[in-house]
Amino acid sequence: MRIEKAVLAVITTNKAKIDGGAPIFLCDTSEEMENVAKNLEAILDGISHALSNEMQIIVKH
């Protein structure tokens, strides 16, 4: 079985809104969150999507 679509990581500044199975990266500021998302996007060969001002996810399409 090959997984073609998946959430690879969650990056957030709000620890209260997260739980689950994907790796979670907590950031202190929105600037840090955007920088971490940009780096993870390149490292994981995924696409970053902003879900809110406090949360981004990296997905594999």
Contents of the next structure:
Amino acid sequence: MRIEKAVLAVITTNKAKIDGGAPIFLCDTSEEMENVAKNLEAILDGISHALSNEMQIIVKH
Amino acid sequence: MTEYTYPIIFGVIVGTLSRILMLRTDYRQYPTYLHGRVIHISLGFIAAALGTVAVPAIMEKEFTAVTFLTIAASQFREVRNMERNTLTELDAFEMVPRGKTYIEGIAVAFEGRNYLVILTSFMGTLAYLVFNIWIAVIVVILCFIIIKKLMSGSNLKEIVHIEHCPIHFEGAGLYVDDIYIMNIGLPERQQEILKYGMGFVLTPKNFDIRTTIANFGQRQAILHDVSVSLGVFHDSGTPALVPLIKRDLDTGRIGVFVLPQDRDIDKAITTIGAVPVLENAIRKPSESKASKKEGTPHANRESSSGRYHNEQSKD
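The form predicted on its own done, now the form predicted together with the partner chain:
Then the entire complex follows, led off by the chain already shown.
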């Protein structure tokens, strides 16, 4: 089976909201979060989507 | 030299000419130079010869000779396969792929054009033998006009209204007019998209067209043609900068989001308008018996059929 979409990474500044599954990247500030998300987007060839102000996910489409 | 020599030469020449007439290299860059053309002109020549010699064969009461036209038919089906395979292979390397529906449309066109060549040669030679060369020339000119008409399908501008709508963000959501396109998380990427992106809304002119433009193949064809004609601000490794088309479920309108390098609105509208309506995408729900019997407004019909479908799927 070919997986069409997958969450490759979760970048967050609020650890309490996330657990398990995909690799989680904890950040202190939203600037740091954006920076990590930008790098991961380029590295993983996925798209960075914002779920809230304190959480971004990288999705492979 | 027999009485058939000149009619046969005439038929082969007009047949090959008609193939050349139908062979156009346009913005879609197909067929490309020399080799692609040689293949199609050669096949056109063969088709012309087949169409031509069928006439003397019938006149000599060699009716079985006509059966070789079936060989021609299978040969040209091969042409269709050849085109399909080549284009499918190449499609994987396109930045914005053509899509299977578009490829199938091109393949069908190539097969169909060979049959039109057979028709032209057949009619030309028949007219030459039964009447004279002048009548034959008139018949061939008529055939050319018919071919011109047959080979030109409709364009998108004939079935939809195209308008430019600026793109905007609501939070992380990218919108064209009020049609949601996708979620873009990075502010930097959002700035890029606002700078380079363009949005268009295609409103169908009638009920049948809603289904046609909703077809994924047709949508992909629009994106491909726009990207080829106006360039595309996209590369491997930047999947967020991919052109997309999404549908407004309420009205059947589609929102086109593209990132062209040439951001000329008029040019973009002309390009979208010139996208061919793919034969395989055309749907005519209004032709169905159910539609004719009911006679209710289209909107009601759509919702009731949707409900029926849902109930079915629950079972």
